[in-house]
Amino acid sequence: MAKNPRYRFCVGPWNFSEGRDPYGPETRPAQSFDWKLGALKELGFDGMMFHDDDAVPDIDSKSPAQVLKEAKELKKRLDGEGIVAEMVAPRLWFHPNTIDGAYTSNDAKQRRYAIDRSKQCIDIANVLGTDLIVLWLAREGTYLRESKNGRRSTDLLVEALDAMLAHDKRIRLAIEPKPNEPMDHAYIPTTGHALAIAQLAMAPARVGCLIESAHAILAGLDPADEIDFAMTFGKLWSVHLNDQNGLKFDQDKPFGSANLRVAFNQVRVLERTGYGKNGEFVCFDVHPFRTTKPEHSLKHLSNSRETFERLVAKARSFPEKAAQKLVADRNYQDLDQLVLNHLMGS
């Protein structure tokens, strides 16, 4: 399908999934880095997503020079690909230090370790190229509520957020919320506590969010209305577009795998609000299924761009005359079916 030329595409090296789920190992070989980056050029994708792990790996055994020649020597290779790196995220929920939490550990020390990787990640972010970091506060929550304060929790969130902003006057904070997993609990698990703790930060306009689908259905949200919510304050700045089979783990499943319609209304709704009109970007966030064969692991990123642009045609054809017709009538009844209709192609 030909190349929509206001959307740029993006995935991350995690998306190159050799099939782990939280039962079972790999069930595919694991490819380098180069294979990666090579597929993501050969697929027309224009941009890759880092943690910061993946952009230097084991990043806590080199010392801070080491980490920024290497981060160097990484973004040659993407010039080299003319691929560019839409950001990086600080990796916090791997390290023993964050086990309890990162910028929410009740161990001053492991809140320290995690606000001065995040500091490193920013600068790497600086050295590739990009002035978005993610924030998935993936440990900033707890298996058991007297475990810790939420109000001092929300309280260090901040502190977080205001050492980063004051380490770089020009990056961006893009919080990433989920509602549950890894931890029982999580203290920003919608968009709207993302964009509430934004508020209370040292320069607020510098945090927004990332709105992914399936952690939006997770919440037993609609992602269209996340997406709507967070485009009416402007702080939307990236999309993590997959799809969720109900309330299971987190299955990153291609975009519109389980409810075409739910991700029709996604598409719809970032053309509407002007999405990818300041360069934002349409990342996918999807692995492949565990039971594929390693000469199809690619064919979820390439399924999901075309399930993507064949969408972003049904919503500019959408007939919104007639429909508006309908609602103005209030018959919901036919509107419904008028949607369904539409994506059946009849």
The other form holds:
Amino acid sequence: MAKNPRYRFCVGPWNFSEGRDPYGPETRPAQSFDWKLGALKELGFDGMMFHDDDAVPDIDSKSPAQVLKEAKELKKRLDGEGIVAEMVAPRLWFHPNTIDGAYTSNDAKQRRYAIDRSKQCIDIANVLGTDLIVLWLAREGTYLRESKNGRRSTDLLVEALDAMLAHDKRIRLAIEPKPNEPMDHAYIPTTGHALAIAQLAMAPARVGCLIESAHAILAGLDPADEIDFAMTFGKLWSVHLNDQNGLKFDQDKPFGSANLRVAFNQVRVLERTGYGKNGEFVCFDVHPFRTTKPEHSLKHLSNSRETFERLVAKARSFPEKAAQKLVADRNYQDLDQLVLNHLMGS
Ligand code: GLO
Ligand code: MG
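Now show the form predicted together with D-glucose, given that the preceding structure was the form predicted on its own.
Shown next: the complete complex, the earlier chain at its head.
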């Protein structure tokens, strides 16, 4: 039995990455989907996240009937392995039609492509048995301010949300905010933006968010506070726990790798607010370091989970009473040390 039966864990096929960066090629051989599914099971994870084209490769070259047929085959495979599909996300940043953005492209034909592909993504999610669609709005933003109109882009995003919500009355949309990369500035950079735009949609209750630790840090925010904020609205439907060393390229480091205390506070908030009790998954959106040898290429996943589990134990054994006494006395100096001592194990 899992150490923390309350939590279910998951990763996506892209988290078994091969080490390519903008300056050099892969450093590890590519593995097949079957290999990744086997590894995920071996590691004791419960679910898998999917982009639409992870579920159905070369999706744009296939007929709608073929796409659904392949999604059904995948569902059978997953059932056979006892693995749940946590979510499906339309990958709207690879295809030539999405060069200038997807829902906010300046070209109406390309906006149509993005919406059609999103509807198909919902159909795939239905087949895979999940009601959760994740929207990482990768190219919805600008490289230069004058190329788009921010007000119009907001309207276009609402139109796209509405088209998806109308396509399926049960589906929930979790916006995954990120402030930059690949864009200079993204249109929905924070949790606040995601929850605000949800209010403009035709069914606000079905638009929520997914918080990724690194994305919050890139926005200069504390991921634990972002989590608390979204939980206050009952709208945190998934998390991508990882780590990020300051304002750099998106690093997707193992959870806790850069700042253990920031990781501890995220776990503490997840525990306090009851995250997971409605079936939400703990997902790790982490990548191996480029230097990682093939034989160590699953360690970023097992290590992230180990850190999470140990921080759950730390959150549960936190000397709350002593902490509250220090808070009441405004003795934050000793509160600080109490936290450090707790994390250091004394
Ligand atoms: C990139 C994002 C990305 C998404 C994934 C699911 O910065 O974190 O990995 O989480 O594409 O939509
Ligand atoms: Mg992510």
